[in-house]
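As C-alpha coordinates, one chain now follows by itself in the form predicted alone.
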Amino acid sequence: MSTDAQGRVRSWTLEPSKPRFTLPPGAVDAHCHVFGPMAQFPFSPKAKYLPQDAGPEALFGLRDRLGFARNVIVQASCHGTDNRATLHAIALSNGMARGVAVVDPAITDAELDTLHAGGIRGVRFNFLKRLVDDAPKDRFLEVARRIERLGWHVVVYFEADILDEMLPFLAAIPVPIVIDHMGRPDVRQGPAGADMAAFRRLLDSRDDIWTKVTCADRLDPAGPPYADFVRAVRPLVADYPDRVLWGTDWPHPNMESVLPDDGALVDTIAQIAPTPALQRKLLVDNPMRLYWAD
(Lines of atoms letter the chains of each structure in order from A and count residues from 1; the text may use other names and numbers.)
(Lines give C-alpha, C1' and ligand atoms only; values in the text may rest on other atoms or scores of the structure.)
Protein backbone atom coordinates (compact mmCIF):
# COMPACT_ATOMS: atom_id res chain seq x y z
CA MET A 1 0.00 0.00 0.00
CA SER A 2 1.32 3.43 -0.95
CA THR A 3 0.29 6.35 1.22
CA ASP A 4 1.39 9.99 1.26
CA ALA A 5 2.14 12.26 4.22
CA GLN A 6 -1.59 12.83 4.73
CA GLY A 7 -2.36 9.12 4.84
CA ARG A 8 -4.01 9.25 1.43
CA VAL A 9 -3.86 5.98 -0.46
CA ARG A 10 -2.73 5.30 -4.03
CA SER A 11 -4.54 2.36 -5.64
CA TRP A 12 -3.06 2.45 -9.16
CA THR A 13 0.24 1.56 -10.83
CA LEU A 14 2.31 4.60 -11.69
CA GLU A 15 3.89 2.97 -14.76
CA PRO A 16 1.45 0.46 -16.27
CA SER A 17 2.74 -1.85 -18.95
CA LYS A 18 2.09 -1.13 -22.61
CA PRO A 19 -0.65 -3.54 -23.78
CA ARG A 20 0.24 -6.19 -26.32
CA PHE A 21 -3.33 -5.95 -27.66
CA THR A 22 -3.91 -3.06 -30.08
CA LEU A 23 -7.27 -1.41 -29.49
CA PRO A 24 -9.47 -0.61 -32.49
CA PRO A 25 -9.53 3.04 -33.60
CA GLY A 26 -11.99 5.08 -31.54
CA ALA A 27 -11.96 2.71 -28.54
CA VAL A 28 -13.74 3.98 -25.42
CA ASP A 29 -12.65 3.33 -21.84
CA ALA A 30 -16.25 3.16 -20.63
CA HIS A 31 -15.60 2.94 -16.88
CA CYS A 32 -13.02 5.11 -15.14
CA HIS A 33 -12.93 7.75 -12.41
CA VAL A 34 -11.10 10.85 -11.27
CA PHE A 35 -10.08 11.70 -7.69
CA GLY A 36 -9.83 15.42 -6.98
CA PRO A 37 -7.49 17.22 -7.13
CA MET A 38 -8.49 17.43 -3.48
CA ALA A 39 -7.40 21.06 -3.10
CA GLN A 40 -9.83 22.04 -5.84
CA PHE A 41 -12.55 19.42 -5.33
CA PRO A 42 -12.64 18.22 -1.70
CA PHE A 43 -13.77 14.69 -0.95
CA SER A 44 -17.10 14.01 0.71
CA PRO A 45 -17.06 13.92 4.53
CA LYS A 46 -18.95 10.61 4.16
CA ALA A 47 -16.25 9.04 1.97
CA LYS A 48 -15.22 5.53 3.02
CA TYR A 49 -11.73 5.93 1.55
CA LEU A 50 -9.26 8.79 1.13
CA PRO A 51 -7.32 8.53 -2.14
CA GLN A 52 -4.40 10.47 -3.50
CA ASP A 53 -5.17 12.82 -6.37
CA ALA A 54 -5.84 11.13 -9.70
CA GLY A 55 -7.00 13.95 -11.89
CA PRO A 56 -7.76 14.52 -15.57
CA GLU A 57 -4.15 14.87 -16.72
CA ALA A 58 -3.26 11.47 -15.29
CA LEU A 59 -6.42 9.90 -16.74
CA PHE A 60 -5.85 11.27 -20.21
CA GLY A 61 -2.18 10.27 -20.06
CA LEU A 62 -3.28 6.72 -19.31
CA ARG A 63 -5.85 6.89 -22.12
CA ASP A 64 -3.11 7.74 -24.60
CA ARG A 65 -0.68 5.16 -23.26
CA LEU A 66 -3.20 2.34 -23.51
CA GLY A 67 -4.50 3.42 -26.92
CA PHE A 68 -8.02 4.61 -26.08
CA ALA A 69 -9.65 7.58 -27.81
CA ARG A 70 -12.41 8.43 -25.32
CA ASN A 71 -13.44 8.03 -21.69
CA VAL A 72 -16.66 7.60 -19.77
CA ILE A 73 -15.95 9.05 -16.34
CA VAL A 74 -18.08 7.61 -13.55
CA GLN A 75 -18.51 9.69 -10.41
CA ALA A 76 -16.42 8.12 -7.64
CA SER A 77 -18.08 7.49 -4.27
CA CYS A 78 -15.36 9.48 -2.48
CA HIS A 79 -16.84 12.63 -4.05
CA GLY A 80 -20.41 11.83 -2.97
CA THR A 81 -22.99 13.84 -4.91
CA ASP A 82 -20.61 16.71 -5.69
CA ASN A 83 -19.96 16.05 -9.40
CA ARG A 84 -17.62 18.99 -9.98
CA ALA A 85 -14.47 16.85 -10.34
CA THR A 86 -16.15 14.68 -12.97
CA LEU A 87 -17.52 17.70 -14.83
CA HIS A 88 -14.10 19.37 -14.70
CA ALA A 89 -12.47 16.35 -16.30
CA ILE A 90 -15.13 16.18 -19.02
CA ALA A 91 -14.66 19.88 -19.76
CA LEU A 92 -10.92 19.35 -20.25
CA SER A 93 -11.42 16.42 -22.64
CA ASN A 94 -12.24 18.41 -25.78
CA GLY A 95 -15.40 16.40 -26.28
CA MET A 96 -13.65 13.07 -25.80
CA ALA A 97 -15.27 12.25 -22.45
CA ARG A 98 -18.79 11.83 -21.16
CA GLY A 99 -19.87 11.06 -17.62
CA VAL A 100 -22.13 9.30 -15.14
CA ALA A 101 -23.17 11.31 -12.08
CA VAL A 102 -24.20 10.48 -8.55
CA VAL A 103 -27.01 12.79 -7.48
CA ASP A 104 -28.99 13.69 -4.41
CA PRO A 105 -32.57 12.50 -4.99
CA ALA A 106 -33.67 16.06 -4.21
CA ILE A 107 -31.81 17.43 -7.25
CA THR A 108 -33.82 19.91 -9.31
CA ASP A 109 -34.63 19.60 -13.00
CA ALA A 110 -32.52 22.68 -13.66
CA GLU A 111 -29.55 21.02 -11.97
CA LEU A 112 -30.08 17.90 -14.09
CA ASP A 113 -30.09 20.10 -17.19
CA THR A 114 -26.78 21.62 -16.09
CA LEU A 115 -25.28 18.15 -15.69
CA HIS A 116 -26.50 17.21 -19.16
CA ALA A 117 -24.91 20.32 -20.66
CA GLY A 118 -21.68 19.30 -18.91
CA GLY A 119 -21.61 15.90 -20.59
CA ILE A 120 -23.39 13.68 -18.07
CA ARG A 121 -25.47 10.93 -19.67
CA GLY A 122 -26.49 8.74 -16.73
CA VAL A 123 -26.82 8.43 -12.97
CA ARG A 124 -25.29 5.77 -10.77
CA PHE A 125 -27.04 3.98 -7.91
CA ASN A 126 -24.59 2.26 -5.56
CA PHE A 127 -25.76 -0.58 -3.31
CA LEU A 128 -22.40 -1.62 -1.85
CA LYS A 129 -22.85 -1.15 1.88
CA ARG A 130 -19.12 -0.76 2.45
CA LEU A 131 -19.19 2.32 0.19
CA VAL A 132 -22.53 4.00 0.90
CA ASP A 133 -24.64 4.42 4.03
CA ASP A 134 -28.05 4.71 2.38
CA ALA A 135 -29.56 3.49 -0.89
CA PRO A 136 -33.26 4.46 -0.92
CA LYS A 137 -34.83 2.48 -3.76
CA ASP A 138 -38.04 4.52 -3.84
CA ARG A 139 -36.20 7.81 -4.22
CA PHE A 140 -33.84 6.30 -6.78
CA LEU A 141 -36.84 5.26 -8.86
CA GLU A 142 -38.12 8.82 -8.78
CA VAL A 143 -34.75 10.02 -10.09
CA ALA A 144 -34.89 7.38 -12.82
CA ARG A 145 -38.30 8.66 -13.91
CA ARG A 146 -37.07 12.25 -13.97
CA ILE A 147 -34.03 11.56 -16.17
CA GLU A 148 -36.07 9.80 -18.85
CA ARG A 149 -36.72 13.11 -20.65
CA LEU A 150 -32.95 13.60 -21.01
CA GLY A 151 -32.37 10.25 -22.71
CA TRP A 152 -30.11 9.12 -19.85
CA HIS A 153 -29.66 5.65 -18.42
CA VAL A 154 -29.12 4.28 -14.91
CA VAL A 155 -25.92 2.55 -13.78
CA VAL A 156 -26.43 0.14 -10.89
CA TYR A 157 -23.66 -1.29 -8.71
CA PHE A 158 -24.36 -4.28 -6.48
CA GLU A 159 -22.86 -7.63 -5.55
CA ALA A 160 -24.15 -11.04 -6.61
CA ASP A 161 -25.48 -12.02 -3.20
CA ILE A 162 -28.23 -9.37 -3.35
CA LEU A 163 -29.30 -9.86 -6.98
CA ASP A 164 -32.57 -11.57 -6.04
CA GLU A 165 -33.64 -8.71 -3.78
CA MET A 166 -32.68 -6.19 -6.49
CA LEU A 167 -34.95 -7.71 -9.14
CA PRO A 168 -38.19 -5.77 -8.37
CA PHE A 169 -36.24 -2.51 -8.23
CA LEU A 170 -34.48 -3.19 -11.53
CA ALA A 171 -37.74 -4.18 -13.21
CA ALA A 172 -39.31 -0.86 -12.17
CA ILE A 173 -36.60 1.36 -13.69
CA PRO A 174 -38.14 3.05 -16.77
CA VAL A 175 -34.88 3.80 -18.61
CA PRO A 176 -32.03 1.62 -19.92
CA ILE A 177 -29.85 0.05 -17.23
CA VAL A 178 -26.12 -0.64 -17.13
CA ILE A 179 -24.93 -3.11 -14.50
CA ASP A 180 -21.46 -2.40 -13.16
CA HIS A 181 -19.01 -5.30 -13.32
CA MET A 182 -21.76 -7.87 -14.06
CA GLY A 183 -23.03 -7.56 -10.50
CA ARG A 184 -19.69 -8.94 -9.23
CA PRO A 185 -20.18 -12.69 -9.83
CA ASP A 186 -17.85 -15.32 -8.45
CA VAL A 187 -16.04 -16.04 -11.71
CA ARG A 188 -14.40 -19.12 -10.20
CA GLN A 189 -17.78 -20.84 -10.65
CA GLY A 190 -17.29 -20.69 -14.40
CA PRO A 191 -19.67 -19.56 -17.17
CA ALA A 192 -22.46 -21.89 -16.04
CA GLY A 193 -22.05 -21.22 -12.32
CA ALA A 194 -24.92 -20.02 -10.15
CA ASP A 195 -23.87 -16.36 -10.16
CA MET A 196 -23.46 -16.08 -13.92
CA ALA A 197 -26.63 -18.08 -14.58
CA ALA A 198 -28.61 -15.69 -12.35
CA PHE A 199 -27.07 -12.71 -14.10
CA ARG A 200 -27.99 -14.10 -17.51
CA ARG A 201 -31.60 -14.44 -16.36
CA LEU A 202 -31.51 -10.75 -15.48
CA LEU A 203 -30.16 -9.83 -18.94
CA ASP A 204 -32.85 -11.98 -20.54
CA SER A 205 -35.60 -10.22 -18.56
CA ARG A 206 -35.19 -6.98 -20.54
CA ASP A 207 -33.49 -6.12 -23.80
CA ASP A 208 -32.29 -2.74 -22.50
CA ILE A 209 -30.06 -4.03 -19.71
CA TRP A 210 -26.38 -3.56 -20.53
CA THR A 211 -23.36 -4.57 -18.49
CA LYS A 212 -19.70 -3.75 -18.05
CA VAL A 213 -17.56 -6.87 -18.48
CA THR A 214 -14.93 -5.28 -16.32
CA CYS A 215 -12.76 -5.59 -13.23
CA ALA A 216 -10.87 -8.81 -13.79
CA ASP A 217 -8.55 -7.49 -11.08
CA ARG A 218 -11.41 -7.39 -8.55
CA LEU A 219 -13.20 -10.54 -9.57
CA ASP A 220 -10.35 -12.97 -10.23
CA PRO A 221 -8.20 -13.37 -7.11
CA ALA A 222 -5.65 -15.49 -9.01
CA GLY A 223 -4.47 -12.37 -10.84
CA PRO A 224 -3.04 -12.11 -14.36
CA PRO A 225 -3.70 -13.58 -16.87
CA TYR A 226 -7.13 -13.73 -15.15
CA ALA A 227 -7.98 -17.17 -16.53
CA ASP A 228 -11.14 -17.66 -14.43
CA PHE A 229 -12.45 -14.23 -15.42
CA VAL A 230 -11.84 -14.91 -19.10
CA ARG A 231 -13.45 -18.34 -18.96
CA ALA A 232 -16.58 -17.01 -17.24
CA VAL A 233 -16.98 -13.80 -19.24
CA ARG A 234 -16.14 -14.77 -22.82
CA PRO A 235 -19.48 -16.57 -23.40
CA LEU A 236 -21.34 -13.55 -22.01
CA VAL A 237 -19.71 -11.24 -24.57
CA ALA A 238 -20.50 -13.70 -27.36
CA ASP A 239 -24.16 -14.06 -26.38
CA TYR A 240 -24.91 -10.37 -25.63
CA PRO A 241 -22.57 -8.57 -28.06
CA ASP A 242 -24.70 -5.44 -28.40
CA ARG A 243 -25.07 -4.83 -24.65
CA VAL A 244 -21.55 -5.05 -23.28
CA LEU A 245 -19.05 -2.33 -22.40
CA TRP A 246 -15.47 -2.39 -21.14
CA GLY A 247 -13.42 -0.05 -18.98
CA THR A 248 -10.24 0.06 -16.95
CA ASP A 249 -11.84 1.11 -13.63
CA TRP A 250 -8.79 3.38 -13.21
CA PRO A 251 -7.71 4.52 -10.64
CA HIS A 252 -9.06 1.30 -9.12
CA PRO A 253 -10.76 2.47 -5.90
CA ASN A 254 -9.99 0.34 -2.85
CA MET A 255 -7.45 -1.88 -4.64
CA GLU A 256 -4.53 -0.81 -2.45
CA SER A 257 -3.20 -4.25 -1.53
CA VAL A 258 -2.44 -5.32 -5.13
CA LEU A 259 -2.06 -2.47 -7.59
CA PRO A 260 -3.57 -3.51 -10.94
CA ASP A 261 -1.54 -3.19 -14.13
CA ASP A 262 -3.78 -1.47 -16.66
CA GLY A 263 -1.81 -2.86 -19.58
CA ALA A 264 -2.47 -6.41 -18.38
CA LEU A 265 -6.16 -5.60 -17.99
CA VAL A 266 -6.35 -4.33 -21.58
CA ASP A 267 -4.78 -7.58 -22.74
CA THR A 268 -7.79 -9.49 -21.39
CA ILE A 269 -10.00 -7.81 -24.02
CA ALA A 270 -8.71 -9.99 -26.85
CA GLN A 271 -9.52 -13.05 -24.76
CA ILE A 272 -13.09 -12.15 -23.79
CA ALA A 273 -13.85 -10.65 -27.24
CA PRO A 274 -11.69 -12.79 -29.56
CA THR A 275 -12.84 -11.45 -32.95
CA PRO A 276 -12.44 -7.97 -34.46
CA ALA A 277 -16.22 -7.71 -34.80
CA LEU A 278 -16.78 -8.38 -31.08
CA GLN A 279 -13.96 -6.04 -30.14
CA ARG A 280 -15.46 -3.22 -32.17
CA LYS A 281 -18.89 -3.69 -30.61
CA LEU A 282 -17.45 -3.85 -27.09
CA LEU A 283 -15.08 -0.90 -27.39
CA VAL A 284 -16.54 1.40 -30.05
CA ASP A 285 -20.07 0.79 -31.29
CA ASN A 286 -21.77 0.08 -27.97
CA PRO A 287 -20.28 2.92 -25.88
CA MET A 288 -20.72 5.40 -28.72
CA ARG A 289 -24.38 4.41 -29.05
CA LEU A 290 -24.95 4.83 -25.32
CA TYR A 291 -22.88 7.95 -24.57
CA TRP A 292 -22.46 9.87 -27.83
CA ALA A 293 -25.83 9.25 -29.48
CA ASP A 294 -26.22 13.02 -29.86
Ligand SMILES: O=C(O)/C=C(\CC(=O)C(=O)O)C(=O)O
Second form
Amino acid sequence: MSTDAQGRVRSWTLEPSKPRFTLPPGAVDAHCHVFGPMAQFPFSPKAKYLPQDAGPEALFGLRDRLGFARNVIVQASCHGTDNRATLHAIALSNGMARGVAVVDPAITDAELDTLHAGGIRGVRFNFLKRLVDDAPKDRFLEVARRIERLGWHVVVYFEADILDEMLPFLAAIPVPIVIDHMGRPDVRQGPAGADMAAFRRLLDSRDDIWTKVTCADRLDPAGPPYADFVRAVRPLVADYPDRVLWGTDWPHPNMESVLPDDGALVDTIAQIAPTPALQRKLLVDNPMRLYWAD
Ligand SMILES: O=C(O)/C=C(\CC(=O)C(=O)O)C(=O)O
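We have the form predicted alone; now please give the form predicted in complex with the named molecule.
Zooming out: every chain and molecule, the one shown earlier first.
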Protein backbone atom coordinates (compact mmCIF):
# COMPACT_ATOMS: atom_id res chain seq x y z
CA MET A 1 0.00 0.00 0.00
CA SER A 2 1.08 3.51 -0.66
CA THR A 3 -0.41 6.46 1.23
CA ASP A 4 0.42 10.06 0.40
CA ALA A 5 0.72 13.09 2.71
CA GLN A 6 -3.05 13.72 2.48
CA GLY A 7 -3.79 10.16 3.58
CA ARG A 8 -4.91 9.19 0.07
CA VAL A 9 -4.30 5.55 -0.75
CA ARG A 10 -3.00 3.93 -3.93
CA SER A 11 -4.39 0.42 -4.39
CA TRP A 12 -2.89 -0.32 -7.81
CA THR A 13 0.60 -1.07 -9.05
CA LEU A 14 2.33 1.48 -11.24
CA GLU A 15 4.23 -1.29 -13.01
CA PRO A 16 1.84 -4.01 -14.17
CA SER A 17 3.52 -6.83 -16.06
CA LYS A 18 2.84 -7.33 -19.73
CA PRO A 19 0.47 -10.33 -19.97
CA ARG A 20 1.64 -13.49 -21.70
CA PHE A 21 -1.92 -14.08 -22.92
CA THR A 22 -2.80 -12.14 -26.08
CA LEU A 23 -6.31 -10.74 -25.91
CA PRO A 24 -8.53 -11.13 -28.99
CA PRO A 25 -9.00 -8.01 -31.13
CA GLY A 26 -11.73 -5.78 -29.73
CA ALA A 27 -11.49 -7.12 -26.16
CA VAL A 28 -13.48 -5.18 -23.55
CA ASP A 29 -12.33 -4.58 -19.97
CA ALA A 30 -15.89 -4.74 -18.64
CA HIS A 31 -15.22 -3.82 -15.01
CA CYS A 32 -12.95 -0.94 -14.11
CA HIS A 33 -13.27 2.39 -12.34
CA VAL A 34 -11.84 5.90 -12.32
CA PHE A 35 -11.01 7.97 -9.23
CA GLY A 36 -11.15 11.71 -9.80
CA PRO A 37 -9.03 13.59 -10.56
CA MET A 38 -10.13 14.85 -7.14
CA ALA A 39 -9.41 18.53 -7.88
CA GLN A 40 -11.98 18.35 -10.69
CA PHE A 41 -14.34 15.72 -9.30
CA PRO A 42 -14.28 15.67 -5.47
CA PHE A 43 -15.08 12.43 -3.66
CA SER A 44 -18.38 11.98 -1.85
CA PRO A 45 -18.52 13.12 1.80
CA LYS A 46 -19.82 9.59 2.49
CA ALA A 47 -16.88 7.85 0.76
CA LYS A 48 -15.48 4.93 2.74
CA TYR A 49 -12.02 5.21 1.20
CA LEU A 50 -9.94 8.13 -0.05
CA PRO A 51 -7.94 7.07 -3.09
CA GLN A 52 -5.23 8.83 -5.03
CA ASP A 53 -6.22 10.00 -8.49
CA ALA A 54 -6.71 7.25 -11.04
CA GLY A 55 -8.10 9.16 -13.98
CA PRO A 56 -8.85 8.42 -17.62
CA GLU A 57 -5.29 8.88 -18.84
CA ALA A 58 -3.99 6.17 -16.50
CA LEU A 59 -6.95 3.89 -17.32
CA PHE A 60 -6.45 4.19 -21.06
CA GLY A 61 -2.69 3.69 -20.64
CA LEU A 62 -3.39 0.42 -18.85
CA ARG A 63 -5.95 -0.56 -21.51
CA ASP A 64 -3.32 -0.16 -24.21
CA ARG A 65 -0.59 -1.90 -22.24
CA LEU A 66 -2.74 -4.96 -21.55
CA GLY A 67 -4.16 -5.09 -25.09
CA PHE A 68 -7.80 -4.16 -24.49
CA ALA A 69 -9.74 -2.06 -26.99
CA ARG A 70 -12.58 -0.84 -24.80
CA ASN A 71 -13.60 -0.19 -21.19
CA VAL A 72 -16.79 -0.36 -19.20
CA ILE A 73 -16.31 2.11 -16.37
CA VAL A 74 -18.33 1.32 -13.27
CA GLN A 75 -19.03 4.23 -10.94
CA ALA A 76 -17.10 3.55 -7.72
CA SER A 77 -18.70 4.18 -4.32
CA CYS A 78 -16.13 6.86 -3.43
CA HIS A 79 -17.86 9.16 -5.94
CA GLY A 80 -21.32 8.47 -4.50
CA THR A 81 -24.10 9.38 -6.93
CA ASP A 82 -22.08 12.10 -8.66
CA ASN A 83 -21.22 10.42 -11.96
CA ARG A 84 -19.20 13.27 -13.44
CA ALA A 85 -15.81 11.53 -13.17
CA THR A 86 -17.17 8.45 -14.95
CA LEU A 87 -18.84 10.58 -17.65
CA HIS A 88 -15.66 12.61 -18.09
CA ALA A 89 -13.62 9.46 -18.71
CA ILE A 90 -16.21 8.13 -21.18
CA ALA A 91 -16.20 11.47 -23.01
CA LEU A 92 -12.42 11.27 -23.46
CA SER A 93 -12.50 7.71 -24.82
CA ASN A 94 -13.46 8.40 -28.45
CA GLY A 95 -16.40 6.05 -28.09
CA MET A 96 -14.25 3.28 -26.66
CA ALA A 97 -15.77 3.44 -23.17
CA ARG A 98 -19.25 3.10 -21.77
CA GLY A 99 -20.36 3.17 -18.18
CA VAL A 100 -22.51 2.04 -15.29
CA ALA A 101 -23.82 4.79 -13.00
CA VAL A 102 -24.84 4.95 -9.36
CA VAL A 103 -27.92 7.13 -9.03
CA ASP A 104 -29.97 8.78 -6.35
CA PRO A 105 -33.36 7.03 -6.54
CA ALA A 106 -34.94 10.50 -6.85
CA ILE A 107 -33.21 11.03 -10.22
CA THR A 108 -35.48 12.47 -12.91
CA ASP A 109 -36.17 10.91 -16.31
CA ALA A 110 -34.42 13.85 -17.96
CA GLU A 111 -31.29 13.18 -15.87
CA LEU A 112 -31.40 9.52 -16.88
CA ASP A 113 -31.58 10.60 -20.52
CA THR A 114 -28.49 12.77 -20.00
CA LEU A 115 -26.62 9.80 -18.54
CA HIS A 116 -27.64 7.71 -21.55
CA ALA A 117 -26.34 10.39 -23.93
CA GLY A 118 -23.07 10.34 -21.95
CA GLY A 119 -22.59 6.60 -22.53
CA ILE A 120 -24.20 5.08 -19.42
CA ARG A 121 -25.94 1.75 -20.06
CA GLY A 122 -26.70 0.48 -16.55
CA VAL A 123 -27.15 1.33 -12.89
CA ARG A 124 -25.26 -0.29 -10.02
CA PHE A 125 -26.84 -1.34 -6.73
CA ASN A 126 -24.16 -1.88 -4.11
CA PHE A 127 -25.05 -3.95 -1.02
CA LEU A 128 -21.63 -4.05 0.65
CA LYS A 129 -22.01 -2.55 4.13
CA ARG A 130 -18.35 -1.55 4.22
CA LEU A 131 -18.91 0.58 1.09
CA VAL A 132 -22.37 2.14 1.43
CA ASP A 133 -24.57 3.31 4.32
CA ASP A 134 -27.85 2.04 2.94
CA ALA A 135 -29.23 -0.03 0.08
CA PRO A 136 -33.00 0.54 -0.08
CA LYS A 137 -34.38 -2.39 -2.09
CA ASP A 138 -37.82 -0.84 -2.67
CA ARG A 139 -36.35 2.35 -4.10
CA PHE A 140 -33.81 0.39 -6.18
CA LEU A 141 -36.73 -1.54 -7.68
CA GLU A 142 -38.37 1.74 -8.68
CA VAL A 143 -35.15 2.75 -10.42
CA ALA A 144 -34.96 -0.63 -12.15
CA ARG A 145 -38.49 -0.16 -13.48
CA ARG A 146 -37.68 3.33 -14.72
CA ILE A 147 -34.56 2.35 -16.69
CA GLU A 148 -36.37 -0.34 -18.66
CA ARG A 149 -37.38 2.16 -21.35
CA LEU A 150 -33.68 2.95 -21.96
CA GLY A 151 -32.71 -0.68 -22.58
CA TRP A 152 -30.35 -0.62 -19.57
CA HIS A 153 -29.50 -3.37 -17.11
CA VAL A 154 -28.65 -3.31 -13.42
CA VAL A 155 -25.35 -4.36 -11.88
CA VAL A 156 -25.70 -5.78 -8.38
CA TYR A 157 -22.82 -6.13 -5.94
CA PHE A 158 -23.23 -8.34 -2.86
CA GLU A 159 -21.31 -11.03 -1.01
CA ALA A 160 -22.20 -14.73 -0.80
CA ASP A 161 -23.45 -14.55 2.78
CA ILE A 162 -26.51 -12.49 1.74
CA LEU A 163 -27.39 -14.30 -1.48
CA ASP A 164 -30.45 -15.98 0.04
CA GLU A 165 -31.93 -12.73 1.30
CA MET A 166 -31.27 -11.10 -2.10
CA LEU A 167 -33.35 -13.64 -4.05
CA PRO A 168 -36.82 -11.98 -3.85
CA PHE A 169 -35.30 -8.61 -4.78
CA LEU A 170 -33.39 -10.06 -7.73
CA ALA A 171 -36.46 -11.94 -8.94
CA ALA A 172 -38.46 -8.69 -8.99
CA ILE A 173 -36.00 -6.75 -11.19
CA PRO A 174 -37.61 -6.26 -14.63
CA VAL A 175 -34.40 -5.74 -16.63
CA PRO A 176 -31.29 -7.88 -17.20
CA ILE A 177 -29.03 -8.26 -14.17
CA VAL A 178 -25.24 -8.44 -13.99
CA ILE A 179 -23.81 -9.80 -10.74
CA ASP A 180 -20.41 -8.42 -9.81
CA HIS A 181 -17.70 -10.97 -9.11
CA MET A 182 -20.16 -13.92 -9.00
CA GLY A 183 -21.51 -12.61 -5.71
CA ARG A 184 -18.09 -13.19 -4.16
CA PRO A 185 -18.10 -16.96 -3.52
CA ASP A 186 -15.50 -18.67 -1.37
CA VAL A 187 -13.55 -20.20 -4.27
CA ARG A 188 -11.62 -22.47 -1.92
CA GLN A 189 -14.81 -24.55 -1.68
CA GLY A 190 -14.26 -25.57 -5.31
CA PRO A 191 -16.62 -25.59 -8.28
CA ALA A 192 -19.29 -27.65 -6.53
CA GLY A 193 -18.98 -25.93 -3.15
CA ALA A 194 -21.98 -24.41 -1.38
CA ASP A 195 -21.34 -20.86 -2.61
CA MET A 196 -20.94 -21.80 -6.28
CA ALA A 197 -23.90 -24.17 -6.13
CA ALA A 198 -26.12 -21.41 -4.73
CA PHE A 199 -24.88 -18.99 -7.35
CA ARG A 200 -25.62 -21.46 -10.15
CA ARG A 201 -29.17 -21.84 -8.83
CA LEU A 202 -29.51 -18.07 -9.16
CA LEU A 203 -28.21 -18.13 -12.76
CA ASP A 204 -30.61 -20.97 -13.54
CA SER A 205 -33.57 -19.00 -12.15
CA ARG A 206 -33.53 -16.54 -15.10
CA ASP A 207 -31.75 -16.55 -18.42
CA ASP A 208 -31.05 -12.82 -18.27
CA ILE A 209 -28.75 -12.89 -15.25
CA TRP A 210 -25.15 -12.35 -16.29
CA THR A 211 -22.04 -12.32 -14.16
CA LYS A 212 -18.53 -10.96 -14.09
CA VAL A 213 -16.03 -13.79 -13.61
CA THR A 214 -13.69 -11.28 -12.10
CA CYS A 215 -11.58 -10.44 -9.08
CA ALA A 216 -9.27 -13.43 -8.73
CA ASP A 217 -7.22 -11.06 -6.58
CA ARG A 218 -10.08 -10.47 -4.11
CA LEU A 219 -11.43 -14.02 -4.12
CA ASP A 220 -8.20 -16.01 -4.05
CA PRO A 221 -5.81 -14.67 -1.42
CA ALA A 222 -3.16 -17.24 -2.43
CA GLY A 223 -2.31 -14.90 -5.33
CA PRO A 224 -1.07 -15.74 -8.84
CA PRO A 225 -1.66 -18.10 -10.57
CA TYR A 226 -4.93 -18.04 -8.59
CA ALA A 227 -5.37 -21.82 -8.72
CA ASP A 228 -8.51 -21.99 -6.52
CA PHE A 229 -10.17 -19.23 -8.49
CA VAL A 230 -9.42 -20.97 -11.80
CA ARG A 231 -10.67 -24.34 -10.55
CA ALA A 232 -13.94 -22.86 -9.27
CA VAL A 233 -14.64 -20.50 -12.17
CA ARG A 234 -13.64 -22.45 -15.29
CA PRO A 235 -16.74 -24.73 -15.19
CA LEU A 236 -18.98 -21.68 -14.76
CA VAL A 237 -17.60 -20.08 -17.93
CA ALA A 238 -18.05 -23.38 -19.79
CA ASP A 239 -21.67 -23.75 -18.64
CA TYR A 240 -22.81 -20.10 -19.06
CA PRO A 241 -20.62 -18.91 -21.98
CA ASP A 242 -23.09 -16.31 -23.23
CA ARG A 243 -23.64 -14.62 -19.87
CA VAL A 244 -20.13 -13.96 -18.59
CA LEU A 245 -18.02 -10.80 -18.65
CA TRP A 246 -14.44 -10.12 -17.60
CA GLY A 247 -12.69 -7.03 -16.27
CA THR A 248 -9.56 -5.97 -14.47
CA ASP A 249 -11.27 -4.14 -11.58
CA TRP A 250 -8.49 -1.53 -11.91
CA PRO A 251 -7.68 0.54 -9.83
CA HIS A 252 -8.63 -2.22 -7.42
CA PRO A 253 -10.45 -0.21 -4.73
CA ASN A 254 -9.45 -1.16 -1.20
CA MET A 255 -6.80 -3.68 -2.29
CA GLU A 256 -4.19 -2.10 -0.10
CA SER A 257 -2.00 -4.81 1.40
CA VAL A 258 -1.28 -6.63 -1.87
CA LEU A 259 -1.34 -4.59 -5.06
CA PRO A 260 -2.68 -6.87 -7.82
CA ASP A 261 -0.62 -7.25 -10.99
CA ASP A 262 -3.00 -6.56 -13.88
CA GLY A 263 -0.84 -8.58 -16.27
CA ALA A 264 -1.15 -11.66 -14.01
CA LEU A 265 -4.92 -11.12 -13.83
CA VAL A 266 -5.16 -11.07 -17.63
CA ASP A 267 -3.19 -14.31 -17.68
CA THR A 268 -5.97 -16.03 -15.70
CA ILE A 269 -8.31 -15.56 -18.69
CA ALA A 270 -6.78 -18.38 -20.71
CA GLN A 271 -7.24 -20.63 -17.66
CA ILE A 272 -10.91 -19.87 -17.05
CA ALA A 273 -11.83 -19.63 -20.76
CA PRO A 274 -9.49 -22.14 -22.40
CA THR A 275 -10.66 -21.97 -26.03
CA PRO A 276 -10.59 -19.07 -28.52
CA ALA A 277 -14.37 -19.41 -28.90
CA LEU A 278 -14.96 -18.97 -25.15
CA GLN A 279 -12.46 -16.12 -25.01
CA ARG A 280 -14.24 -14.32 -27.82
CA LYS A 281 -17.61 -14.59 -26.10
CA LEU A 282 -16.22 -13.53 -22.71
CA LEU A 283 -14.15 -10.61 -23.93
CA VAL A 284 -15.87 -9.37 -27.10
CA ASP A 285 -19.31 -10.71 -28.04
CA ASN A 286 -20.93 -10.62 -24.58
CA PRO A 287 -19.81 -7.14 -23.49
CA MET A 288 -20.54 -5.73 -26.94
CA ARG A 289 -24.09 -7.08 -26.73
CA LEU A 290 -24.65 -5.50 -23.34
CA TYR A 291 -22.85 -2.16 -23.78
CA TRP A 292 -22.58 -1.40 -27.50
CA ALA A 293 -25.84 -2.85 -28.81
CA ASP A 294 -26.66 0.46 -30.51
O1 LIG B 1 -15.46 -2.50 -7.50
C2 LIG B 1 -15.09 -3.47 -6.88
O3 LIG B 1 -14.86 -4.48 -7.50
C4 LIG B 1 -14.90 -3.51 -5.49
C5 LIG B 1 -14.91 -2.66 -4.47
C6 LIG B 1 -15.15 -1.23 -4.50
C7 LIG B 1 -16.41 -0.81 -5.08
O8 LIG B 1 -17.13 -1.59 -5.63
C9 LIG B 1 -16.83 0.59 -4.98
O10 LIG B 1 -16.14 1.38 -4.38
O11 LIG B 1 -17.90 0.89 -5.51
C12 LIG B 1 -14.63 -3.29 -3.19
O13 LIG B 1 -14.91 -4.50 -3.06
O14 LIG B 1 -14.11 -2.63 -2.29
